[in-house]
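In the block that follows, a single chain appears as structure tokens, in the form predicted alone.
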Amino acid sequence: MKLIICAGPATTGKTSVLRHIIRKLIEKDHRAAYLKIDVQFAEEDIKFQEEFRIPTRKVYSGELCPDHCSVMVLGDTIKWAQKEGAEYLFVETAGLCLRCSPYVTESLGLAVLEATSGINLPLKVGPMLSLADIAVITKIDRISQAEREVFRARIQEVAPDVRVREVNALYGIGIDPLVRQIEALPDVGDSLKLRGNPPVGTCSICVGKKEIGWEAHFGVLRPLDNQTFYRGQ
């Protein structure tokens, strides 16, 4: 089974890109499975199940970062998809934490970015882009050619080894090269690992402390006028 992990900021068109990819794979008689990871609401799994009749699952990360949640559930997800007889497992994560990367070894990492979000967006999304295999640029029909070229240049500045694909996710234009790359993927092995190092830090805010000011917290702290430091056991 082949593993594809799709991340990107909200509203970039991740689901639309995956919909076209899955449709083309099904037309070739391939079997796919789909997992959606979001914070508190998602219905893409239901829509994919109804449209394609493929096995789907959904996980709400809740108090966890979606990428953290992905690490926790991915092992079980792979076993589930293999049991369902899937040849391709697609994982779509909300990707809200720009300090993390959801991609693992032996997977294809798709970072979906919308061209209308500003030419400097690639400079802001961190490992979500720099550790991806392919940067998929959507909504290219809404900006000028000059803006498209600058956006591509920004991506190459941050991630020179990442392949850039421009698509129209509304009509499925530019999807075929992605499908060919997915079909050429090797199967996943038994010892997947994260590609990058997650942030080193313990966040007392995430575990429920509500006090304002660094003095009330532990873990990795940052006062206004000083560098980051660690306080705790």
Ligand SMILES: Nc1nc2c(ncn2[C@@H]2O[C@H](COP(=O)(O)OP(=O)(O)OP(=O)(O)O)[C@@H](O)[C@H]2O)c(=O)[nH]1
Given for the second form:
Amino acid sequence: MKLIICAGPATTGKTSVLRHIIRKLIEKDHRAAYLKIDVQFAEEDIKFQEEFRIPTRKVYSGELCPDHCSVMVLGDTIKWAQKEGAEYLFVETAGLCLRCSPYVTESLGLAVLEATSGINLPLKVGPMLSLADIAVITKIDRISQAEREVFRARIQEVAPDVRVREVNALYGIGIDPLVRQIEALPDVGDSLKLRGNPPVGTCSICVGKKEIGWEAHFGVLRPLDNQTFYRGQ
Amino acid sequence: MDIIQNISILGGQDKNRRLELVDRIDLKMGDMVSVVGPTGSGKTTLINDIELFADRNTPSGRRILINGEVPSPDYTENPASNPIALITQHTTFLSDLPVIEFLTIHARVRNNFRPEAGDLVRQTLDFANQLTGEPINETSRMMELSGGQTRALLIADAAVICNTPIILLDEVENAGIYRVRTLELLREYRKIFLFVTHDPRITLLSDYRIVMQNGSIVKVIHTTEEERSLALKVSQIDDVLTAMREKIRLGEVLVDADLEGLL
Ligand SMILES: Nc1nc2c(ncn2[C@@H]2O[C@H](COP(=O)(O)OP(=O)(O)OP(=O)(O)O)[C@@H](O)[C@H]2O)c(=O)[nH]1
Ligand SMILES: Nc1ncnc2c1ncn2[C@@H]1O[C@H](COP(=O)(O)OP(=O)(O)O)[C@@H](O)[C@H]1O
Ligand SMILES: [Mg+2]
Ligand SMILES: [Mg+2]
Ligand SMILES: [Zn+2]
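Can you swap the form predicted alone for the form predicted together with the named molecule?
And the full complex, kicking off with our chain again.
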């Protein structure tokens, strides 16, 4: 199974991008599963379930940072998606805490940014952008070509190793190259690790334990199916 | 980059999914072409298709070829290799960068970071200031520019900084800029120009025009001899109306003599 983790500020077009990607994969008879992680409200799981008839889940991270929450639940989620027979697992996360980034090794990290967001946004989002594989720029239909090119240059200045893809996620223009890249991904193994160093803190993720899955951690924990609970060392 | 000799538009379908009536148009270097049709007929969609190098992956299903071949992926991945500059209908920028900084970044991006980019910025501002009655202050933020200044800067940016073999312009006549001066300055360049327009003067200057209806190219009209012979008179009428507009703008009173240019 291939893992795609998609992060980005609120309403940048993450769901719109994933909708086009998933539609194109399904047209090619691939099987996908989808998890949405948000703080307190999301309905993408219901929409994708109705639209594509694929297995979907959602998790509210509540008091946890969504990226921390994703570390906790990802182990369970991979097992769930594999049991559902998925070949592609998509995780959409709100990425609200700009100190962390949700991307793990062996996955494809998509940072979704909107072209309309102002020229300094790439400077503000930190590891969400710099640790991604691809920066997907949405809403290119809303600005002039010149402004689009300057925005792109700003991203490349901040994150020179991140590949930039411009899309119009309303019509699905520019999606094909993303689909090709996703199809070419390797399958995930069973020792996924966070890519970045999380910020200083007090839980075991915060102190640098990068193993995926709540079983490997102490402090405030969050399995996919249950509520947040505490486990001391 | 290979020298661009022509672009081809391969037909797709109209808004009702019926086959586009004109199934192929080849635009040659030096062609000046207008795109005409009612509002909503798909003029903007057509030039966006060209700019995106559509490959049956846009709502119109069209396909664009450059020199008869599938366009190189490099065109869209590196702005310095992109042979197309598109002047959209946008009349505002969202960026809060100062004009000078914005243009400097764009000049570097479009010219592979060569050092002479600085000159281009100066030339772009000079060009833009010939198109608008309100000179552009280079320290203003992009988002503060008026609609006219925005369009003037976009046109100048396309001609001077991008200086691409293909330039697409969406309704320059509605931009609050000096339209005639714009045409004069642009005609000094040898390029493929596509003007989306409702303007008789621009239309009569073009070699031919693409007529749009319901999302489809329905025909191509080559400017006839008779039309060409109208061009002079149309320009006179247009100049007279433009001068009257300017007088009204300056708070003056119109008189009989204002129509003398027509006699
Ligand atoms: N014009 C335009 N609108 C877009 C584009 N992509 C997304 N939108 C619109 O932006 C809004 C938000 O899109 P979503 O895909 O829901 O964004 P999201 O990032 O998933 O949002 P959250 O999950 O709620 O944070 C919707 O109204 C979309 O239709 C685009 O490329 N162009
Ligand atoms: N061939 C087509 N197939 C489907 N939709 C189209 C087609 N051409 C145009 N449209 C849609 O019609 C609407 C108006 O088109 P637009 O290009 O903005 O018209 P114009 O610039 O002539 O006013 C847009 O929403 C566009 O997406
Ligand atoms: Mg969403
Ligand atoms: Mg239009
Ligand atoms: Zn965090």
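Just so we're on the same page, rigid core means the largest C-alpha set that superposes within 1.5 Å between forms. What you are looking at is a predicted structure, and each value in this text was computed from that prediction instead of being measured. Numbering follows the first chain given and starts at 1.
*Asks:* Relative to the superposed rigid core, does the CA atom of Leu221 travel 2 Å or more between the two forms?
*Replies:* Where the cores coincide, Leu221 still shows a C-alpha shift between the two forms that is 2 Å or more.
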